[in-house]
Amino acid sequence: MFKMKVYLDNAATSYPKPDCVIKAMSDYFKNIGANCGRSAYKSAQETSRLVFETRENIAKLIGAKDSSRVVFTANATEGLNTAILGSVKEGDEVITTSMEHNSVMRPLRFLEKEGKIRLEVVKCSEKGELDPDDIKKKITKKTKLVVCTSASNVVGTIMPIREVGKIAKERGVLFLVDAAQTIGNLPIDVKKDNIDMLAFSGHKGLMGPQGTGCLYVGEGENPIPLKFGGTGSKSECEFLPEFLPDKYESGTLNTIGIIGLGAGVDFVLKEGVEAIKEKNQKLTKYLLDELKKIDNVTIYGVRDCRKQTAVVSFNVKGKRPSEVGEMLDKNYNIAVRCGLHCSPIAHKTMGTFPEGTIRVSTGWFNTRKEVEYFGLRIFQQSWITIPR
């Protein structure tokens, strides 16, 4: 039988890169190879460019004005674990919600458990709905910081950022915002949203390689460095330099991956984000409209394609997420992801803990033909119920 690849995991990383992020990556290490910063002969000075145009590119997508406020990170987790570890001190408030990935929940309780801070959880709906209100009540004249998603990883629901941003900047607290799922997928301006930090990947919405990421770190927030180390810059000086971005990249970059999302940011930014939010919301749409028809099937989230991302979670009665997601994958080679996507938190919000739910989730490189036939195969089993 013939078995169409299709791959609907996008919202771990996105599959398949387009051709320009591989053929930069290629070039470099065939005809540069050099690091960055570090030298002044010609290939070296090349790959600064290279770096120096990625981190221009990316603050010009998020609407930054200075550049150098944009920090290369291993992925969104290094950005979030700087922001929190090195904004926080002992005896500060800090207010989450509960549909945030351990990325943000892991440091934050770590610190909670340690005694220097006092945690706040802000509950959110059983579809992932933030109230702004409902932070605004938390915010108290110890709060340090509010840390955010800007789309849940769970269920796609997109939260109300700007309205967020706004009491958060109203009531002197740093906000932090986990852009991780939306970055490349849904238009971003750090000062509209009115975000002091904003942590991201690079490998998902802006079609780079796995170890990428970055950490926007606003004027006049000054956190401190995760790491500690060789910069190429300041080097006769056993401390680090405080201008950015040196301050927070100590070491070697990960320069051919830098390099690969440089491309990949290039090809988001002529493709157009608005482009790109058009197609994922068209295919979010037919994915919900088809699952909706099964009777059998729980359909997780506010289930509008104009209020969250190209993410669907779903569970079928009688059935574990990791038995549909295994008879998916072996009996017609579709990928899709099964069970609590790092995020427990979130599972236990929607009722769907410790199982966790079969999350579908599209990319600009899906056709309607691939979502067809994901839908086609789960309505073939027969442990699927039509209504008449």
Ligand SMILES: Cc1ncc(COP(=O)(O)O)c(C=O)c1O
The other form holds:
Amino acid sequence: MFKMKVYLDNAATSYPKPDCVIKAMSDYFKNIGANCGRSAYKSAQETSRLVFETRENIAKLIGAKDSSRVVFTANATEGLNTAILGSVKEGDEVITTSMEHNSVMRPLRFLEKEGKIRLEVVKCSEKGELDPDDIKKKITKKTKLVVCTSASNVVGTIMPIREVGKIAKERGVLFLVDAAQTIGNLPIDVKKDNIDMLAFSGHKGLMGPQGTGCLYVGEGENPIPLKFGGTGSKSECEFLPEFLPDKYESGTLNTIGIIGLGAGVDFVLKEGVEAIKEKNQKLTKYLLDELKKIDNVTIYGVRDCRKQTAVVSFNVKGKRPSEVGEMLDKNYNIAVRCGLHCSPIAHKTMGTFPEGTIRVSTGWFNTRKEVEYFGLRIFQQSWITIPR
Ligand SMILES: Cc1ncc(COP(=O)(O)O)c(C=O)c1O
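Can you return the structure of this protein in the form predicted together with the named molecule rather than the form predicted on its own?
Then the entire complex follows, led off by the chain already shown.
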């Protein structure tokens, strides 16, 4: 019935996945199928090799010297929870920003409610911009941790991670970055950016399947794990091994997912993060230009493709975001996300709470033609006033 199916929700999860991801997962499932790190037979060794290669390539992507400090998780949320819940002690102070996702806010608010920590939330501008000096001003002798997203999942605003990392290092405070929105889309370097812990999804910019993610645990960092159990190592001992990655990888891994993620990371490394960034910027500029033409549309955020990721949030005057989303899906087979995008605090910062926004996020496989198709459908609606 529809000529085109247009997926514009890549900030939630990337789609489609590259063919190499599907092939790697299918090859593993059909021909290998064993667990990793548990046995010495050939297919178990082959699985361990594939998982190790994925770890090595992720370490390369983020500038980590030691790949054993790259821990596989189920998603960015698990990595963030491990880093936050495992690092703070009673009486610590934690600083974060007013543009965070609930995967940061909820563990922090939980600790605050329990009376364990004092939480300082630094207010960003209405466009989602963070002034690093505002973080600096809030650091006290009791500050243990600064947690910051690398880019807003609501409006795409890119955060000054390197500047915040420098401040945290100078003041001897741990720095945790939520790179869910930028990994694979923007360069990141845990050493140059002074990042102590880095959490990210494997299913967004890294093109892997859902159920994958990573936590990089920097040298000398030692958060208490979320899970305790079998690791296939030191099995004679009733205590969890202290060495990484085993300390944070109890239980059978999502092996097929990690192998798919490995193929996704290969794809990203081959295309190159700079090339991906450039393509994102071109499509975002085009998308912003299309929306800027329309009178009744309010675009949020910095509205500048060099200062944001491939995420654009907008509203149509007099319409609820869900009405617009439903119209796009039902009438034109266009998938966008509507509402609060799991970040109520970002909407409070932007003034779009509680209705939220319509979020359009392009990915590597989107084309200019698809963005044009989307722009035209918004443009053509009777509820839009077309400027003359
Ligand atoms: C900024 C940000 N942080 C964390 C997450 C959580 O990621 P995951 O669903 O992989 O746990 C998301 C997901 O959309 C996100 O956009």
